[in-house]
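A single chain, nothing else alongside it, follows as structure tokens in the form predicted alone.
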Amino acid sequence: MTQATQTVGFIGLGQMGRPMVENLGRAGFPVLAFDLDARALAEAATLPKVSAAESAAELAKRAATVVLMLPDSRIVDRLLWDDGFAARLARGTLLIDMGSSNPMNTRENARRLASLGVALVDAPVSGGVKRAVSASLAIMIGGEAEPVARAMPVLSALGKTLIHVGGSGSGHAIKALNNYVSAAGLAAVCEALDAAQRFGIDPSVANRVFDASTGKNNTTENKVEAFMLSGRFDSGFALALMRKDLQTALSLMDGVDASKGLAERCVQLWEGADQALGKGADHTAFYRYAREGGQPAG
């Protein structure tokens, strides 16, 4: 049997997960997909060479390399050990772990994992679900060479920039320093905009010249008049997303005695964001946040 023609087990069928899903069913792997929610199971059901799992159970039993897109390690752990899913997986089973994890439960997830024959990949993406709609998301990779080699072929199917950053944990720590690059950026335009507004600057012409400028990054190109000035606020990444992975980023610093000054702000900033703005609120809501001076916008 061809690393193509065997099963891939997906569990976590969100934003994120439901084109992913779609995206290995083109590149050919029959997929066994999971979720809890039954309508987002049921849905990706219909696309082509993905089928549905009765239960994380099953997926475990008939899936030679499992993905897992789930939000946290919380969750992730929840399922591995309490839920009894680990031990369900057969000996010389890769699990490959996509979403946000701190990664310091990963290395001892790694650990016991290994443990019981079992190889774990932790290959967190970056691009939103804009790119993983179109499988060019940017995904980076902690894990031993050979299982991160067989994990290629799947993760190949998911995204444009394959980047292979150490070892077990790295892929996540990676991640949650980015995010700490990106969420900073976001807030440091979100303040210039309402200060260059509040002077007199049309925010659209601000951004176009940031954007033309050194100021540049990701929020002034792909966000601010896409999902701010637009009032959409629907990237499709939740700020308590952003705010955890803030807080993973932070303990990272903390573990490692890196120098940590504008994290904690940042974090702090978020954080406050998080409570002002409440459950369910857009990332890029962030700049309804500033505007109000730190208070939710009506």
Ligand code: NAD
Second form
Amino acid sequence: MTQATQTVGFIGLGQMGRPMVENLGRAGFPVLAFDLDARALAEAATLPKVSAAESAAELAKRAATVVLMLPDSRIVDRLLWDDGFAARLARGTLLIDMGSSNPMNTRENARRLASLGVALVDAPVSGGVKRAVSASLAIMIGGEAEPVARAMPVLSALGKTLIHVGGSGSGHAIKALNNYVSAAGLAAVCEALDAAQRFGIDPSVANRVFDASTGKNNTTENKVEAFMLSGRFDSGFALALMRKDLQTALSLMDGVDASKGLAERCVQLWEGADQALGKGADHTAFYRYAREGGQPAG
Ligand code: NAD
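Having seen the form predicted alone, please provide the structure of the form predicted in complex with the named molecule.
Once more the chain from above appears, this time first in line as the rest of the complex follows.
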């Protein structure tokens, strides 16, 4: 059986998972998908080469490679250990956690799964829904060389820049740190745009200047016009998920005794925005929070 004819199990068909299963199908992988949300599952099952599993337990029995694209480590851990998913996986199964999980949980999960004969690779992604759709995600990989090599055909169908960062958990560690850098940059742009406008400068003109100057970043390039000044606030990445990533980054920094003055402030700001904007807010709505004089929580 060639790699592309082996069934890939895929759990988590949200903003990112949905286009990712579509791309796996396009690359020739039969996909057995599952999500607790029946509508998301039924919709994914209409895609070429994608079929719906009745349960995570059924998927565990039928797939030799399983991808998880779930919100956070709490949900991953509950699935693996409380719901009995890990115990149902056959020895030799490759499990790839592509969500932005906590690296400490990932290391512990890799150790526990290894004792069941299951290899865990952490392979979180960056690039948002847009690059999930175009199969051009950046993928940062943690794990031993052999399972990482086995994961490559699946990962290559989803991303363009694949970087093997190091041992188990290092993909998740660098993902959290990347999102800290991204969130700090986004917050700086929002505050600067607000100040520019209060000074009498059109924020669209201000962003054109940043984007042509040394203030350029992913927010000035891809988010300000499309999602903030347009008033759409619908990039597809929830503010609550960014807050979770920042908290992960800060606990990692704490754990290794790194300097973190800006990170602490950044976490406070994003916690304040999450509380003020409420459930369901997109992370680009941080701009609204900044314009309303956002204050750190607590
Ligand atoms: P999402 O909330 O849109 O999707 C998560 C999906 O998981 C939902 O469909 C939900 O029903 C399903 N789910 C939750 N618990 C489940 C369970 N126990 N069993 C089966 N299905 C379950 O989230 P998303 O935006 O797709 O993000 C997924 C992961 O990717 C997160 O860790 C996020 O931080 C990360 N990420 C997101 C983006 C983005 O732009 N959205 C970018 C990079 C990384």
